[in-house]
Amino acid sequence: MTDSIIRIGLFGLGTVGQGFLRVISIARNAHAEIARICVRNLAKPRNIYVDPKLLTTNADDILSDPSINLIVEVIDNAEASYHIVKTALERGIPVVSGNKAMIARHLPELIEIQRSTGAAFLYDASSCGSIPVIRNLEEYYDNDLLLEVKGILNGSSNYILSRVFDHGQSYADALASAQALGFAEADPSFDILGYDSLFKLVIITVHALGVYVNPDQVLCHGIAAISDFDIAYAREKGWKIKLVAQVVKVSDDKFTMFVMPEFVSPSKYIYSVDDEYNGVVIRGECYDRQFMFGKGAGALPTASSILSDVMARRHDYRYEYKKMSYIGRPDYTTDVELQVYLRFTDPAVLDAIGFTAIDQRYTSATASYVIGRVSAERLRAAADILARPDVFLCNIPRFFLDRD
């Protein structure tokens, strides 16, 4: 593809799609052009001029066009995204996508289709916006020395928590501010319940350790139930609360992964990752910690990552998934003891969780909390209880404290 013009069939012209049109128009060496754009509504007002002749509502106008040699898919419907990506790859057309929900659910199947047809599937934009986490894990960290990938993967929730801890806003006001700026949707649950971070973590784990874990098997707890009580507790200790995703090797042959709010002290890199930024710490056997930082939300940062994948296709780049063929890949486990803070009002919640040990306990008429040890599996199994609006769970870091 190096010597030819890349003719792009673009699916989606929302916030990210419009951002992609902007960045590709100023990328002088992309040697790419938009051949056709598939949208749901031809008449929808948009913030950028688009030649009406480029627009279609029929996906097959793109997928059956032999002159189109790259699909860029940036729609927000995971099921429709899956159909588009699968069809394109089966027809031998390379695809660039940013749909983390779809990728996290279907990646093993899509990898097999790539292998059978030879069509490349790139998706750096699906994880951490402008930070090239996947490409780095795939290329620079293409060895089995990696021990941990941990960080803030969702810019929307991080913006909300930053407004709370750095600017003194209430959680409700901070959420409203995030929605007004476009960092959070009218229904923000995908971000604040942790699912966005979870799907990104599943994708990252494939490239970090060569292992796919179904999202349904992973402990995931968000920030929706955070209260003034929890915020005051963190401030009293000199900490911030961040929504953190983590995959970590707990032994040579086992690893675990989870998404939870975490108490973060000022000595940690991610303590200073604020607003809509993401921050990722990569830890290895012989190189200790490396830190990546960048914007994780917004049209242009994500569009820039998509452009990077488009440019990579000029040089026939593809993910090789080398770690999936390594011998001795670790197995996923939830049989790992965590230390957590659990705030609740109903004592039955505490009984249902099943702590193995309680290190600290506080009880009052309005709220109670315990700090104790419990297995990740017990917490995952108690997802319905933890989803109650009067319950908040926060991780207290235990891994690699001797190296921090």
Given for the second form:
2 protein chains.
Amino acid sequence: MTDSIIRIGLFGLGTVGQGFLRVISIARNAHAEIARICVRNLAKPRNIYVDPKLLTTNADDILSDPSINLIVEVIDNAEASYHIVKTALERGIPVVSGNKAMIARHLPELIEIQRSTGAAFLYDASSCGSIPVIRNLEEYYDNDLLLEVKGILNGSSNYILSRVFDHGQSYADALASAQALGFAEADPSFDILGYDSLFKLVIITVHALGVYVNPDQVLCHGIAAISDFDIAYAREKGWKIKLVAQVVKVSDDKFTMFVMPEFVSPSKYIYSVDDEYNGVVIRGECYDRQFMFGKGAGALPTASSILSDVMARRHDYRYEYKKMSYIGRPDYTTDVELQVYLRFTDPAVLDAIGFTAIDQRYTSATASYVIGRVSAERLRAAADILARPDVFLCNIPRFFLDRD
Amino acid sequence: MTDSIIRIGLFGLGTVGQGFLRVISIARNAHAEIARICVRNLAKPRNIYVDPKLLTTNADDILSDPSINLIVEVIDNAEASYHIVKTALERGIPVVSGNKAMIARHLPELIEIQRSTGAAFLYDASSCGSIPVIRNLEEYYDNDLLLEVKGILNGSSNYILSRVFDHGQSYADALASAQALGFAEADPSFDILGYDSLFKLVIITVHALGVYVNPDQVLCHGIAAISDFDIAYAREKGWKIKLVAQVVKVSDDKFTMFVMPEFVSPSKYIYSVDDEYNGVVIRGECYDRQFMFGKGAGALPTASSILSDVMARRHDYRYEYKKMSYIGRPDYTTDVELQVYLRFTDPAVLDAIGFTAIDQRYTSATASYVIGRVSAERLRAAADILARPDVFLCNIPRFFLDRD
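Next up, the form predicted together with a further copy of the same chain, please; the one we just looked at was the form predicted on its own.
Time for the whole complex; same chain goes first.
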């Protein structure tokens, strides 16, 4: 579509949708125009002026308009997003989306539809907002050399932990101020239970190693149960606690992945990723570590990322998913021993999980913890127990490498 | 060339060339093989085994071999590199190169040849080694939103300055240890006079803003004349001195660029880019600041970057230079007022440069300095005076922003 105008059908006019209208009005060289905008409620007051003739509540006004050659989908409902994206791709219309929950659940099917109809689906905005992680993994970092992708992928939980560790706020106060500033939703569980990071990790893994792993198969522990005791423990050691997502090759033909709070020492790159920022470390066999850092959330950073995907369509760019057909793709495993800190009150918790070895044990009237080794599979299987409000789990990297 | 094998003609078997052989032997999915290697000296001892049948000293054995469909050029002679690259592109053979000095001088002509013969020329390894700066600027960061690209682009000078500021070495000792470790050449002037950074900046600017600026038109001041006095001055303020290259929009339709030492405060991202690392900050209107960090030099990081370009050819990737045809491309200007520190002994230096205003003046038996404002054009025109061994120039960003 190099010489023609991109005519965009936009689904959603919330924060990101409005940010996208602003960004596209600045980008004089995008050669793109908004043809139609599908919203749930025509009468809803909005912060920007939108020509009422553009608005519709009928998805088919976009999906059946042959003059529209690109769909941008930024609604916040995963189920509705899935139906729009699927229908569009089935009809051969390319789509740009940022809906990580939907993509992480339905990517294999959406890849299949892309293959059969030839319509492209771009979604760099779904992971780390303005940081071009997916495009770089897809295009630049060969998986034969790639060893690890690890980072802070969720701005809300990172903002909360920054308030705690850099500003001395309590977790409850930090959560409240994140909500007041719009960095966390009224129901923050998507962010603080780790699901947002998990969905991004699933998408990243497809483009890093060419393997799709269902999010239900992945160990995911959030920060909801963090206590003053855990915070004091980390502070005494000079560490911060960060919510970290990682996919790591554990041998030539196996990799593991998980989302878990982690004790982070000051020598690590991610130690200084504060506030609502995201930071990703890409480690490879020959290029060592690379670090990408930027605003992971917010209307304009996300909208800029969507603009990049829109402009990529001018040159017919598409993800080729080439690593999915590589020889020697590694297999996902949870048969990996981790070293963790587990704080609990009820000793039954410890028994139920089944540590391989316990190296340190602390007991007091207010809190008990162990530091020990346990398989990722055991932790994953014990998700219900680990979700108890008196249990906090935190990764201790086996070797605090100088930098990672 | 998706289904066929990439048959590579390699020019150069020095450090990077040998690193490339190593990297390509690991990358099982590259579907690439080395068909022929052109070297200057067949008998030169090398650290890796190379089948002698692959070696030739005759460039034409590669350039006239119709079975070779990609040339990788990693020799260290800019003039010879130019002739090889030009000949190959004229014959329609795609080329991957990392020769920044050659590319910065000849890029307009090489772009023309690409346009007329259709042969692609990729050179992400030329700027910041393993950090994919060029590809991201070309593909991801729209220049309507882009405000600034600023960074530490030269690993050798950064290693030297790190030894000085983080390890208390003298400049002379630091230079000697950089040379001993292979981070600086026996003749280090290319690095420490700023030319390496300058050539990278020229290439980056083509892909950031779509404008080619001849390196001779750009203010470039290195670190060769740094003295203990300058180092002590920075230390007292809690700053480091870094050699920084930057291209900055100064208005909607103008930009400036220069390479100069800069006082860097701890709140800046580039403050913690130490040793032989490179770090680049990309600032945009809607995505704020993004920071990319990684190994900027060294055989394997550079070779990984070359591998990425080689693999991009599997999907017929090429730079489109699309920003060069954008409407409203900004114009280069040196009519910009900078705030600088100038240390000198001969007062005639100060008179010859012509400051607009002098805000601070210090005089002693051993050293004198002024802090004042002066146009970039004045500094550029005074290059000969600034090159005197008793003169050191250092940028003081007009506003020490919280982070940049």
